[in-house]
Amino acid sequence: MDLDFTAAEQEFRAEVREWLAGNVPRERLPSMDTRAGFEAHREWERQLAHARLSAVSWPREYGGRAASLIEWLVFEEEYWAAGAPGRVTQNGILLLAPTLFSYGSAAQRDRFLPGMARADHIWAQAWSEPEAGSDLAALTARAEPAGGGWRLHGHKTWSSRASHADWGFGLFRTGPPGERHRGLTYFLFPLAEVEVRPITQLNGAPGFAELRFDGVFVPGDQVLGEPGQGWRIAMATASSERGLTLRSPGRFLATADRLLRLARANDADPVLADEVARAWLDAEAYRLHTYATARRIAAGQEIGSAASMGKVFWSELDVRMHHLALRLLGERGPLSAAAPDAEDDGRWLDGFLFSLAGPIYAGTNEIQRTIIAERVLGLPR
């Protein structure tokens, strides 16, 4: 694999660091999970479309820089190293819109990708159901034809975002029941019509929201592909969150560089020490193994299944960083940013108690090695 980046690659990496050093807020924007903050960090995704820097790979039409997957992952860790702010975004610009990409209709793409990158629609993902998990294909929430378009009916739970979020897209079955993965639609639909019940989290704020519909309606023209065929759509946008958009390298580099100097910073036993070396390494050999299926992306190959290999390599990692960081801390680690003593404002609880869904969000970690045995390894059942 050719790991050398080409001139234009290295010049776009010049621009984004140098664009990031003198617009990054000094300060931390409030939690993204509270109103307050929400509205934070949806102004800087404006700053950031405003420079053409929120959906880099996106074509120009659309807000983007028709930049190349490898030049993505370029400015993911140039993000993320300068310590830019949470991406409020994720779910419409790194899951739905490729999704978009690949089955919406010119229509759809020009309705509602501008919007999207400009941060004026901001997008929940709505397909758990309090009995569907883990096992999407049984989800019960349906959608009745109705005069142009359809009534939605059901209850969704987990739904990023959504506590604050615009609009919202998810499964319904159109089908009989008991079909599983056939007789599902993927539909996109305002969330201002659907009664939102925000979910408080362990640090106290609502990051997530139950959904109920009661026959709201949403015109034909917001399925995203045809009727039916919602399945195999919504597997194009799952294979995107756990492949390479959703997480990519940049953010557990930075992660692993902050691990780095606190145990520096707090004279490290060798035992921890030799963890936090492991960490950096295991960071970076998910950086080169990101590159190298990018490589292959290019070269018109497919991620399939092997995409959850990486979800429960990045999702472990994440969780493993920051518990080290917490023992570096000792008594120190579990202070909240309020308290005088908190180490980097609290990031490192904050980071923590987050990490702990990573091996849940996208598909649990113990589906996606099913995954890996079954269509990866070849396992029998």
Contents of the next structure:
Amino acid sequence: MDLDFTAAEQEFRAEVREWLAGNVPRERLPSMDTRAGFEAHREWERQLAHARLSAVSWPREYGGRAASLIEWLVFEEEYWAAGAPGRVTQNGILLLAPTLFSYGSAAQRDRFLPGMARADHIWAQAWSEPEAGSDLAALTARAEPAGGGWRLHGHKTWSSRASHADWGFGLFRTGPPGERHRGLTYFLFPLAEVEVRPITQLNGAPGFAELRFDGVFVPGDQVLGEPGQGWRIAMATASSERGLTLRSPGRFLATADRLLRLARANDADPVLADEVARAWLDAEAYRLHTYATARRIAAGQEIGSAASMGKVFWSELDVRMHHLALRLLGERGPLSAAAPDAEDDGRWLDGFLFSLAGPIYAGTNEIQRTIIAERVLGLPR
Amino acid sequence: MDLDFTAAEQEFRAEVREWLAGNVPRERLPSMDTRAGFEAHREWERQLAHARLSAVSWPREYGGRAASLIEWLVFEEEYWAAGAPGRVTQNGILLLAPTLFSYGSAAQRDRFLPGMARADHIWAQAWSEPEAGSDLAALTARAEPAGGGWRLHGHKTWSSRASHADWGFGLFRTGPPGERHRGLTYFLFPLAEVEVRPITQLNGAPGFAELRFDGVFVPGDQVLGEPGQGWRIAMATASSERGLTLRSPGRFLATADRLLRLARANDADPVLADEVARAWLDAEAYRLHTYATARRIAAGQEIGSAASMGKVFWSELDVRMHHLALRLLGERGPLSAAAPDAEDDGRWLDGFLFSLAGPIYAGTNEIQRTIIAERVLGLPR
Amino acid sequence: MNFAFSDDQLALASTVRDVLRDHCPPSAVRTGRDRRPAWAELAGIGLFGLLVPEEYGGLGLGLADAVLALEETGRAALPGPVAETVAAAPALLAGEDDLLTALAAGRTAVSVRIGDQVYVPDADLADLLVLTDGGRPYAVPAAGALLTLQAGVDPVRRLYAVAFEPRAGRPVGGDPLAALRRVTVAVAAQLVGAARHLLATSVGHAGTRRQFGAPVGSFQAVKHQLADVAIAIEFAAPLVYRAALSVDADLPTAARDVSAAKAAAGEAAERAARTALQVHGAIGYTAELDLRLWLARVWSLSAAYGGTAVHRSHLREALLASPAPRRWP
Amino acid sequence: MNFAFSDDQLALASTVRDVLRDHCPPSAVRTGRDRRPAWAELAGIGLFGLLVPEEYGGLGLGLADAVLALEETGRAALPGPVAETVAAAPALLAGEDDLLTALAAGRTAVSVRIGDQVYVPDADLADLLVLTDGGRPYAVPAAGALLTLQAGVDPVRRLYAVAFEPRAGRPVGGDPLAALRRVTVAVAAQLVGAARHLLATSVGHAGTRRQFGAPVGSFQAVKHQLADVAIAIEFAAPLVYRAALSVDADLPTAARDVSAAKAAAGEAAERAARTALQVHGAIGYTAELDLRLWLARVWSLSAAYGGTAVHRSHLREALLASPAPRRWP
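I have the form predicted on its own already, so could you send the form predicted together with its partner chain?
First the chain shown before, then all remaining chains and molecules of the complex.
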């Protein structure tokens, strides 16, 4: 057991740090929920891709550099510590790509991965439906066979990035209705022909969208895996979503460092300071835990349902850190980016609102706790 | 709305305070879980009864002074603030007596109440069974008809005070087995013929006992209410148990005051001091809430399931206060009465262990939260 | 000892609730703030004159008489500087006959900057601002002050930085400390009201929204979270009601009672907000539902007139400073 | 970067676990403390010489090599001053050839009083006491000290006040600070082990105990409480393992890492204890079950070598003192 980085890992860290120091935009980019901001983020991703830093863990042929999991974690630490922009490519690179690597055909990988790494194609996920939020097996949107392909019908919601993205991925029912997790198929589709209606959030930003499908045609080679196998494939994605790749510790370490600086600057009351110190250490615990998990994955072990523990831990830590920041800011806590007096361009408030979704998406924390109890601890259903 | 005590209430408080100042034993009595301690507590209760202070809310004819609910709360505040001994008569006076007033015959009241008030007869409750802890409807101990009365068979447990008490009360099945809450009957029985086995707790004290009934004869006039009505009657007791009378605020106010003094004496870290202040105020909130509830009862309103909120609140507050005390004491926290260095004769540790049972007995807090959700908020079963 | 509201106090709250149901539905909160919905009707029933002495046309009552009505304004998320006008203005304008007469008549919406506050809530909806400068209060007609919007999470309760020419202000003789205590209790009452609304809305949603073949409110984890919200509200409310009585009687415990009320109400409301969002899912803070308006109000009010941390710190100091802190009652 | 235990480290822990299963079952904890169950066998596999340099017959390993084995001693609630003998004694007795040789051979059970500690745990079971006096450590044969039992919640891990004649003690050259850090991490590891036992026992009970017609572990409220215990343990353990590495390497972050480990392990274990009792019901702390022995051990160990509050206060000061605290790794 050792916690020292290898020379190669340290070199990689130094390279990433140096590149970021020279390239991260000085000004915060406009929100990626606006068209202009979306394109500004796309430009930034192209710069990243040019340095082969947009998807470091991928094989070189698709634009990566075949980095190890540990190196990916190092990249994430440096990325967020540098204050670099949010990743507009995240749904594709972190959620879809692992599924493409596992279930996609060689032709699909060749067709979709390079454009994803270069941010030429930015992807949105389309899982939930109005009546199927946490309960994905209740999906009703359907796909009907049509000359050499399928036509999609129905209604998806909570699709992040969809307002401006190029492509989407999601499950549609190809079997009879009401069959729960059987008869679902995994589709990749361009968003151009889909009706997209942005959903405005509390901060005024359209972070999510509704998608309406009215017979959009999708050729057969845009089915991922076999028809009818969508549930199994999606669960693999959901498992990677809940696991290592959804929220790397780097993000929370960076938030914890900012929070500590805020507490110092505001001469925090000891009770708040105590909570800040605890949060900072919880971020450390999440980091250490992730290093151990990465090692187990590298050694070929399954992490399985244990990923649910990480999801509960980081999502609740994230809420706690942002809520603490608002409390430290007192009367200025609720100010948004548009306020002249807002701290740090309103990032604490934006981050707070974003953090509140953490215990909800990717399987609510109630569902995760039940998974932990039943599958990790073995309690009866 | 006003929070000022009437002249009569103030006079009553002054009388109680003065009497306690002159009579509360200076030395802590030996534990009521020992025979000698039990009898010492009985003697103390007799003194109380002599001053008509053992059951102030009862009618004068049974040894009380017909005090109002508010006056009873005032009595409790003064009693615990004076550091007076624990009430060995509690199961009778606070749990059984309200049921006797509601369901007992005049003959039963005349027979049992005066001896209860004078501590001539000290009562133990006998609800739980080894396989029916929280789930009382699963009781299996049974009573069989026998010339002019009944014979009791079976096994009860978690009977507090039973090791030394004189009488017991509890439910036995008189209908067919497996009928859940139907066919249960409420019995009053002398403990002399019951086999009592003390259960040793973590602190070495036998706070509870197991009771084994091997055909003990109980005459028909020791059935409370009608045969087969035991469940309904017991629920009325349980409701008063959960409600106002089980744990008056006076106890928690006194604990909170002791805790505050401990925090001052130990120059508490601000984080602990904050929790102490919060606990002190929670005790205040419980007190105010109880005054409002007492007013509603006096005005003839039902409090019903709202009593469950109080039970969750005080039981968790009690654990928190005692746990805080142990943390304030640091290395001395786990010391017991027998340790030369123990703070306050080990009362904090004893109180901590006792407090841990609070979220369990009288309906676990999980059950209470479900009751609140279903019966107060109206959520679906 | 009669810790229950009188029939008059209950009747006032009930009337306010009826008025708000008719004149301040969620649609009015969502889009009508600039019209100050229901203000005219509330003026009509005398809400703004409750704490103004009778000689100026007010009712000469205390905060304890108004506290349930203020709770209703929180339950409805009523727009405008209500707490400031009802609770702070009468204390700040004490002795200013003309201003009190206009206030009692319901002609003047007032917002304030007192204590350590930096921003003036809803300054754009006020007719008159009372601003302390060097500890002294000045009455400034809204037109005579320069307002800078400090946009925030709550699109309805807007905060403003306010600059004014001292010459444009009129020194007034009231008591900023008394005003601060009153408005803090008023805001605590609004937080309790908002929490009650959030709980009721969450219970309603949990009873109808189905997932995994059952209403989400039938799952124990959801039940217990909502039960905890109910408990938090149940034990915060009495602290708020007591604080109103303490402030009215100017008791030695008043400062502590006010802090206890604000901290407990703020925590109960924040818990109600977090749970409401968790029960509703992400739709809870989108424009699809009005829930977001109550969430935002809770976050805004819980930071106003001292957040929980500030009041907890006061309480800690007050309680640990004394070997045996006085209790009231 | 390889934050996983080596095969040797895992093998040692597994051996210790096997030994304890055979020689320290719950009945031995319950009634056999005075015999120091399993100590001879643990000496046989070299546990007490792990941290003793090879020149004295030890294995010359680090705390990181022993931490999982120490966790096992916590899981089994092994009686006797294990953490002190394994982790503190080698550092305190550095340079004392004869004492180290006896220690490595497993002939000497050692208990200690270092740092701010007032009591000596299991002093009656120790052969040798190392006591600091004015900051300097003295080795005192158990027979040469006056022990006063300070009875407490844990009937097995007994605390003693110890008086000794300085003349009867032999000054030793070790490092009390290094010893304190090591024993604190060792106790944190035992807390993690005890928490794992409590969780497993609670899960077992919840899976079989039936109420209301179903196993209590099928109720969501019970499931979620146990899931929270699992999460607390899962994220406390890595902090303990890191602290062992930090202390071995004497890193600048060592003091902070030790406090983080003890605080997190103590909180996880206290949560496991509370939940175990809630899941078992009142039977959980009676002599009917052995659960009480683990509950008591948790309460005893969590107060040892600095309770959570003390370590949290160190952490707060350490972290807020620096604009950008160093991280390791």
